[in-house]
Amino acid sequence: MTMPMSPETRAALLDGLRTCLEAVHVRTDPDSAQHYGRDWTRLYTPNPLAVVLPGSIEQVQNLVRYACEQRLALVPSGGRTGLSGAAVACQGEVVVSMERMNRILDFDPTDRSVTCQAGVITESLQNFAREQGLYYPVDFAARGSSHIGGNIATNAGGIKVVRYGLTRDWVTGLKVVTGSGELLDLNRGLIKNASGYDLRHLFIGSEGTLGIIVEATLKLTRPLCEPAVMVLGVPDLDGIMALYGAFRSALELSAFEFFSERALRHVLRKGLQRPFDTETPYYVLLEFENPEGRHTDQALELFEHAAEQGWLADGVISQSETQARELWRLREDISESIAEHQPYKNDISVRISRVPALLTEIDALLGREYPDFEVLWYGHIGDGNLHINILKPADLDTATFAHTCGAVSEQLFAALQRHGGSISAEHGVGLTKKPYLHYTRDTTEIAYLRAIKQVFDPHGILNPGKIFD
């Protein structure tokens, strides 16, 4: 709870912010507060003191130093596409938006690396890499609005993890402003560097609680060669994992996604076409390189074998790049298609081998506890990441809905703990998962996390209240 602030104190703090950067980039209007003060959760009412948009590392350092003097809470802000409340400013904090720091600074074709500011949009970086004949493989539906700095702060995953890994695997250098206003230049783009602790990895996934990421060096790779996409209709959960094992053993998969019929119906209402006539409870979308159609026959043989085993009921393989993009939309457009229903989201993970048992247990739990709510499943099942979305009934207020879902989350996370999983696979902890952190991290580990926070943010000004209190 924020303490009441007198008009005089507020005015003095705002005047101080205007000495850190140009006054035009200190915003206090209601529209800016709404726009910059929240993320995609929509569960919290934005209430920032101000929104500031620095244009340089020096200005970020000035802001942090001023915040230290005044004990002013700062919320680092990227594209605000997160789903955990980590970028929410609802307690009178100052939002530090990185959107003006959006330049690509350097490209090295020998190293296949690019250095950019934190506010570069993910899709812009992907397009830049493509222009160089290369590929940045961290990819997800929010690519058009998410920022590289935010991706790093949450260790973003997405749809290609099964082949390319997480954001962490592509960061070779970071510049970070700590909670004391110091600038750290970490790893400097090196592939090998065995000179002590690699602090870079502490900031990746730290959700802005240890420092403000201002610049990053990222490695690139070659692009996929003529990727083909298959969508398969699956009658039951066991079939999904059987298909994963069969196709992974024969083809190098770049994606293996799944979604439910209920999720598909929401996408179809937005104008997309059903991939084939047969309706099944679940669907798998997989992608693999297919230069000159060399792997088509092998994929079709796998399809026929899977059909004989009863693992699938129908399917389709893309015949063109356009069709591949349309098939991908069946999976990628789910979040947007259900946004109007204010879904309560759980983003969980478990070892791939334990996915079937966890899915079965949780599916029964949700069916029992949410008889009147629509529950949608989808996710990156090829890396053990499942997304559960409970849609809010139109006649139920948001607070009651969130409380009801949260009560069942305790049971869900207890089941997840029994299977050795994580309460957050890729969306972070933020505010929404904070009460449940103990299901993934034990008391000793959390104590070490707090100690690390104290080292890098001794005054507690960086995103306070996120991850833990």
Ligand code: MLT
The other form holds:
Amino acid sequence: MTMPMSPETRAALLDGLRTCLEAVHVRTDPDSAQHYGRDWTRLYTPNPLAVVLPGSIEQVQNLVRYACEQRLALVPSGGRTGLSGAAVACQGEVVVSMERMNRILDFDPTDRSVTCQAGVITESLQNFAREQGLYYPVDFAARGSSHIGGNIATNAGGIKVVRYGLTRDWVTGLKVVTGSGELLDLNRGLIKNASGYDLRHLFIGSEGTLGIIVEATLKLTRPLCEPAVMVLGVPDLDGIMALYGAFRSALELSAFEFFSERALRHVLRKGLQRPFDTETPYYVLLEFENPEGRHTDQALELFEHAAEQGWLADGVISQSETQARELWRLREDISESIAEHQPYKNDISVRISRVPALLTEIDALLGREYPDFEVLWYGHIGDGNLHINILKPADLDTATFAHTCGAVSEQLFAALQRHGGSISAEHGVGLTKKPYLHYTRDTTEIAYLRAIKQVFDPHGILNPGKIFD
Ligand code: MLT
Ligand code: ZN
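Give me the form predicted in complex with the named molecule now, not the form predicted alone.
And the full complex, kicking off with our chain again.
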């Protein structure tokens, strides 16, 4: 599929694509290729054959059937906010953007569920839920551009997982076009359904390799009631998990995040204010419901206790919704604030009980192996999910940098394997983590993954080369 193509073949394929949907939605201009051919990874040069924007399930099916006939690789594409190259088209593939399929189709107040097309933007769904007096709790900084279909294809996590779980926990129905062009209507919004294998869950997190998600039914819940946010300054890594233990046993946390001083400095450079004067190597941001300030005293007692134990050195609690939002930005804006440094991203996870031991081990490893690079830590530590970002020095070329970081990744992932962790907690495998999949999935399991791929995508046209070869 990556063979050089004659101009005649190319023209014939494009003509064929134009029979699957309106010709105007088959784009070949360089701007579209650049825009739709990549995600936020920025490591790969986009090179799609074309970008197509179907407007209906039928058009998606036409495209898949045509791709089967021609053995044409398709890259399903959402908001392309991914960080592992899963939505990249750099091998002459056809990008199938779900952007035009962006309608909310149905809402049922009794079921508290909403059905929408795959191209609905996360924030639009969140706003829609709010208008109904409800809440869609899967949330993360890319909410303004990411698509629901992409969230499902990557089983998106984000900042509320400690309380609400992953995207998987909110999907009650899925419509998917398989690699043969059939339409599957999976689970149809049911809460209980014990009628055999639940194929819905195979497509969640499949990164576009098994089918193209075209519609989803999602549960909604009641909104958080007056959430309060605390940011705590933490002197050492041990303090982070000690704080987690203390606060989660007394309050129902809806978030427990951490970031390092080094990471904080990047958002401060973008104009945000320090949360308090004391500088500490690490910070925790936690959130809990606090209707009418009912839990403030309890939170302050915990704060005092933690200070006595030496787990924290300073802290602040939000006094208003606006202040809560500002505190959140200290954590949420990190990713964007470091993007210009082309960070090498690690997105790892272990069971919560293993976090302290893993942190100690990788702190030593990274200090030893990266003395010259700036290493930033942040992440959803309450879920056992740590983001380690290594910033590229300006004078180092991308290839050497990626190679150096890749070598350290091998050691990092070996440590992770000893702790039973995962090489990707939420960003996915895509292209960037493909070489390391075996640290998390053993050979037998990978063979089953391949066998499943063969069932749903017998011609290998759906996002080939992603997750595994
Ligand atoms: C985050 O937690 O900020 C996102 O996963 C993005 C990132 O890791 O850079
Ligand atoms: Zn994250």
